[in-house]
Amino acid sequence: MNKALRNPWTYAAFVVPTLLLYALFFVYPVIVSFIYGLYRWDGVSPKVFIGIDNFKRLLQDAVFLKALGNNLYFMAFSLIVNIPLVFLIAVAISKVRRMRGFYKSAVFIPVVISTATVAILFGVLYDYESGLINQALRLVGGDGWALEWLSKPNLAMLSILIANAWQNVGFFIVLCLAAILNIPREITDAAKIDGVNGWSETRLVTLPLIRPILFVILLLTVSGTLKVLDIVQIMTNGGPFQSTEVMSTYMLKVGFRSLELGYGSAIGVAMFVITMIMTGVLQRMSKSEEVQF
């Protein structure tokens, strides 16, 4: 065994198709998406090179940009929110003794959920007739308090981010609150032994010793925020009047509706770009060391 772990061919056995699989997968449909950006084409007629002028007409595509500051919009939601939220119900699962096990998989239960079931199912709850939550306004203030909750601009995205928290946030609670549980008893008993309690220990104690944790939660945020489509697609469709688009939901019109699909790559090449500008400039921005007890 250990003269077969020698040999470096038995790494290359294992490391080679993991590389192969990423190059076909992910390489390749990113340069091929670049490249047919430098491209007008329907998809069936031969392509005309136009050279960076679909890349050029993102700038000037209103709905492009409008799509872009949703998905921002998105994206600083879940920062000023979700992240927030699921730090402190995984601390509050902490300080649980009895049926910590029971809450752990409560909140974990919408994550194995399918999207499209979880648009279905807010979608019937938003519902502005039969929808569970305006039944319940109206029980409170009649029919005045009802609400078009998908079809008026000002609610329709923030009922999808609603929606996709309640999905989300147990994948995350679950990561944050492995990172709480995983703090070794000698520093929380000596914090205690100090007078750090409750809050203070919280603040002081916990929040820096799983700060690696929140950081790539919020990496994972960040990226997931920038190509959500799913729900989206489902519950609103970019509707009403684009106050939901995002530029995934934009670039599926583009690309399969309009059959414009090399202005729909080069979509896609700019959320790639953006991507990866953003989670690279938080990786600079990060000064988070991994922690060592």
Second form
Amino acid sequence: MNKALRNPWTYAAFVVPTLLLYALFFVYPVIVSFIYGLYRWDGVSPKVFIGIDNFKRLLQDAVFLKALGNNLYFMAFSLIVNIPLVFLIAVAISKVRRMRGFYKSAVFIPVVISTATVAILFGVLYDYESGLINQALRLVGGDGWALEWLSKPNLAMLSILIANAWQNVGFFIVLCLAAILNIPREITDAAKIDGVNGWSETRLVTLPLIRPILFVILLLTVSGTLKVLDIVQIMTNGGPFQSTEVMSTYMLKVGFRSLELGYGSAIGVAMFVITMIMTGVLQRMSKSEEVQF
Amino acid sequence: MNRTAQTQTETQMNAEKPVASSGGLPGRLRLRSSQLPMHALLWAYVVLVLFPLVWLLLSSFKTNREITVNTWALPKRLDFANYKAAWETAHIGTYALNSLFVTLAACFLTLLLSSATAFALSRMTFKGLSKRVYAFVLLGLIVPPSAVFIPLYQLVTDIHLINTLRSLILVYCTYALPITIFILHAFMQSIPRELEEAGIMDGLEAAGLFARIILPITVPALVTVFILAFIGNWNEYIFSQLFVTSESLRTLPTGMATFNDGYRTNFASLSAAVIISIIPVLAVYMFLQRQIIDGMTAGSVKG
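Follow the form predicted alone with the form predicted together with its partner chain, if you could.
Complete assembly follows, chain above in first position.
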């Protein structure tokens, strides 16, 4: 070992600036949000300590519970619709030999577009009068088929979920595809010798071997759907009649519109805790699922 | 197609692989036709995904009336009036410049800080301390930023950075640090010690080793994290919407969202504005797609 790499001053110069920034804009707000959660505060008058009242209130707040339910709906839809679609398309791309690169690039295009732009794009697509989707429906089934996608409370959430799927599925397809193409040839060849072919190969060989990446996708979906914000805020901002309210849009309304900073922080803490618990449980469950080639 | 038939096609396809690789023309032709269902599925999916963008492009040359009446027709003529209107009323030029400035500044700051830190943590000799610092920084990967909006907003107000682009640069940088340090740390750890030794012989200090030897080797990883940070910052919406209130300081996503609120029924202008904001991204994507895909997926594979 040499002296150069043991210089504490260089070490400090390399590490301290990062830690300062990290402490100021990350660690401090995290700690403070736990503290704010214990107060009633409008941002102007003095804070009033109210213990865990904000958290008790959360459990009885119909809007918060509705928002949490919408986050879970978001999650369920993404798990049940998006993930099988991801798997299907990834397997299909892995099975073709020609134009694999083209398919991969094409499905990834929506991923590079900003969520704000996607939200606006779908706002146009969903328009009742001239939007692409209603025009297509009219073409197929006549005027009666046109729907008020974003202004009907029972449809609005689904509309957002479709837009969200359009944007995100490509990212996961590429992850999944990389894992499938990473399976060593010897394994698939051996399976073929044993007479495993076609879709049974997919089910018996591919699926078990890419479980780690499916688990990553599951984890990213769970944490992503619990914190979803941009697309909901721009497309509906929780409306109509809070039918699309999610935890983060509700938190922003409570914090910045009603100026209940204490209660808003409590919602933030609740989001954090719920995410921790869910991803923690998932990780515990998958501990034994390592795959080695 | 029923299940058995499909399995049969698959069986044929796999059985034919050796024939195809030996290069016989009839074998190749048969192979291609057996892959047809896959190609059909993929084409259907690609068209479904990309058609909305094509439709929007066509709409951007139409008038509002044309969009409603001639939804499926090509535009009557190549009319850039919508683009002119969108460019002028939506201030897209200003927003794009703000976005570019914030994004680049935050990316360079992130790369500077995280590469130095990753170097110190992975290659300098303070093992116990480094382990703890590293674990501490990685905590940032777990906490969703959405949980801290309110205290962060208060903090940015208290240190008088509210309504400045600097606030965005510092916050974007901070929230990119954990994943960037994670990727660079893994890369730098895999560099063999021998490569440093020549530098040490020449009497280089730690900073010299970092700048002259380690950093040049790390360039591929730096490109990856740069792209990851760039796309994230360029598309970021919520911090920008919270911290910046002046019209002239808005970034592209917030500017677009505001334009959307004001022109919700003017689809002609809206389409043009969306196309203007997508084109630079797609142009860059065309040239750097492999790097962009690798960069954006780098964080999740190892995580």
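The structure displayed is predicted, hence computed values, not measured ones. Here, rigid core means the biggest group of C-alpha atoms that superpose within 1.5 Å across both forms. Numbering follows the first chain given and starts at 1.
| query | Can a Cα shift of no less than 2 Å be assigned to V27 between these two forms, given superposition on the rigid core? | reply | The answer is yes; the displacement is at least 2 Å.
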